[in-house]
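Next up: a single chain in structure tokens, the form predicted on its own.
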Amino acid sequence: MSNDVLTVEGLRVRFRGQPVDLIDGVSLSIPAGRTLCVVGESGCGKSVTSLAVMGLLPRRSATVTAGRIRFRGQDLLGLPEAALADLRGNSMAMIFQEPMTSLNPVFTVGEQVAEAVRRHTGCSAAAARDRALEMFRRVRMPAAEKRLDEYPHQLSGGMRQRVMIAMALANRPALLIADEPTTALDVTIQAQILELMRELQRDIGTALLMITHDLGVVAEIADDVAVMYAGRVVESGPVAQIFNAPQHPYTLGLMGSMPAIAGRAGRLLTIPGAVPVPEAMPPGCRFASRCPFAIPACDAQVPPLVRGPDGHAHACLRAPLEDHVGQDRTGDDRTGHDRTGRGAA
């Protein structure tokens, strides 16, 4: 029996007025105790996928048109709203990118964490406050007892994010979704938050879905990686496979554009062109117009996500890319990559 806490199969989401599914056949899975990082540039569908999992898509403008979302074997798409509300904040929790917009400004942070505990456990107000204080101490909140009675505006960005982590983990969820939780934080606080999440995950055994565009964060925390582009997963697999032997041109571009990942002197790579707009979405590979390896078939054929025996999957007709590095669709050497798939010096 699978030990996957979350399984997403062929998820498609369409927004009102759009001619195509902006989330197009996304499939993901996360076993207990492991971390899956979903990476890609802004607008690729990372956050929309997470909101679909949590059942938080705006009902008036977004519709799940196909696919399955299973949480511990339970079909989330078939659950009524009341049942989903019982899961959210209890067995499933989410940390949003900007805590200041997620915390209620008119209640103390201690009240808000205690409310999450009382909502799902039915314990007394005193017991819920004790649990909130325990979680504040676990997330290493400075002067934890004092902070319970402070309001969000009185806390720093790092403290507010610790509040969100404390609230998310207060009921020991089986699944935690973190949507770019360190984006607005300085490097020192970011490192502390990542270490804190790893530590609490080890203690609780939570499956973690981390959404980010920062490959440094991915290298630090991920067990597995899924790379998204224009609403599709174009590559996925163990983090070592993705970093050491990327097999999709978009992943190559991401790697080559990061100085810390490329790890060598010389120019950084850029990805030419722009992400296609919904009104002009290409019928084949959505990356084809920007891809240095593309051939005519890429413009017409949707590449399937092919998974190898090592768990590394890619959606590229030209893979393995090592056979083609150095040539684009015209035969010119414009890729700027060496045979390892990293940026050329």
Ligand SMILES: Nc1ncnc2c1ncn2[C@@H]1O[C@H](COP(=O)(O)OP(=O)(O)OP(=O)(O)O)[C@@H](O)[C@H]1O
The other form holds:
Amino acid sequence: MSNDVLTVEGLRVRFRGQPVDLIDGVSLSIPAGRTLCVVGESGCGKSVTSLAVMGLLPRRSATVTAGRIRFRGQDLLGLPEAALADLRGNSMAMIFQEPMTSLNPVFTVGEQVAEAVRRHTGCSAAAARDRALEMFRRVRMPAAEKRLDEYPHQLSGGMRQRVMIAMALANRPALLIADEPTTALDVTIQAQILELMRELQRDIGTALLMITHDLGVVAEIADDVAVMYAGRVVESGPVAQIFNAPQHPYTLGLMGSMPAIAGRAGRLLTIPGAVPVPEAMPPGCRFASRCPFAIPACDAQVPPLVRGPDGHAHACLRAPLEDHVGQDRTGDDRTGHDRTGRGAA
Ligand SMILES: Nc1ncnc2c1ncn2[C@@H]1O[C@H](COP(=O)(O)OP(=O)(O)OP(=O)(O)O)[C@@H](O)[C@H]1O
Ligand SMILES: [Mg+2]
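Just the form predicted on its own so far, so send over the form predicted together with this ligand.
In what comes next, the whole complex appears, and the chain from above leads the way.
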């Protein structure tokens, strides 16, 4: 019925020794050729979610306690490890934040890309090298042919990230997960890499799950956005909706951290406080203790993710927030909605 390449439904992940599921009912989907950006502050579970999709969670410490992960209709959680390994690097690829940890220092980068091609296609060594060279050219690796025979440490950070992209896309994956792929790079290189990923994605029709904490990257590349907070998706929808009509107080807070967007949305918002730790996870909305709009009900129940007809979904008992902002929207006292107002609201 759908052309979603990836569907995650009600995913829950628990780490050993922790009293609650850290990933607590995450649902996401990405159609072919589209880009979903997953945003949220450090520790909210972006990487854990993507590792779960790739089947790369540490087996000894992490357990998927509930949910489904479907890749082109196939249930990944039910797949044996060997079948998952066949998908990885082939129809499902991932780019990590720090390429040095994913590249092997003792092989040339050309060998590594060629090996990724050979492993999944069984083609000859010469054909795999040709393909590696072709990919190096496509990712605009400077002096592509010479670079094939160099080792990771001989390349700059931007070149290593190009190697990772070349390797990830060499087998034309249906799904690419990119976890902060440009964070370590300077701004010019970052823009080039994003443009490159977009171009290759257009050509191949890859569904892209892009993890970033950079709203500039989101504005640049996203079709859809999922905002995560403490292991839950608190808001999701088309990028324009998330930027122009955010519904969850946490999203409002995030927008406030990006001046260009905040300029459009109104005054800056700051979010005092910190993310709850697993040992003291509140039973209701995990954002409630930091939320200027919270009421007692927010502490008592987990707000369901409510999806509108336009695909915009939010998990906030207080939405739409306009009702509670009132004159403060134009005044200068928006953050005056603190916990002291809870009983009255
Ligand atoms: N192996 C592990 N054992 C216990 N807890 C873990 C483990 N790996 C991750 N966590 C916890 O899971 C939470 C989510 O981590 P995750 O790496 O997914 O965050 P993130 O959203 O990717 O953050 P960042 O933006 O910093 O990369 C964190 O609180 C982290 O401490
Ligand atoms: Mg991470």
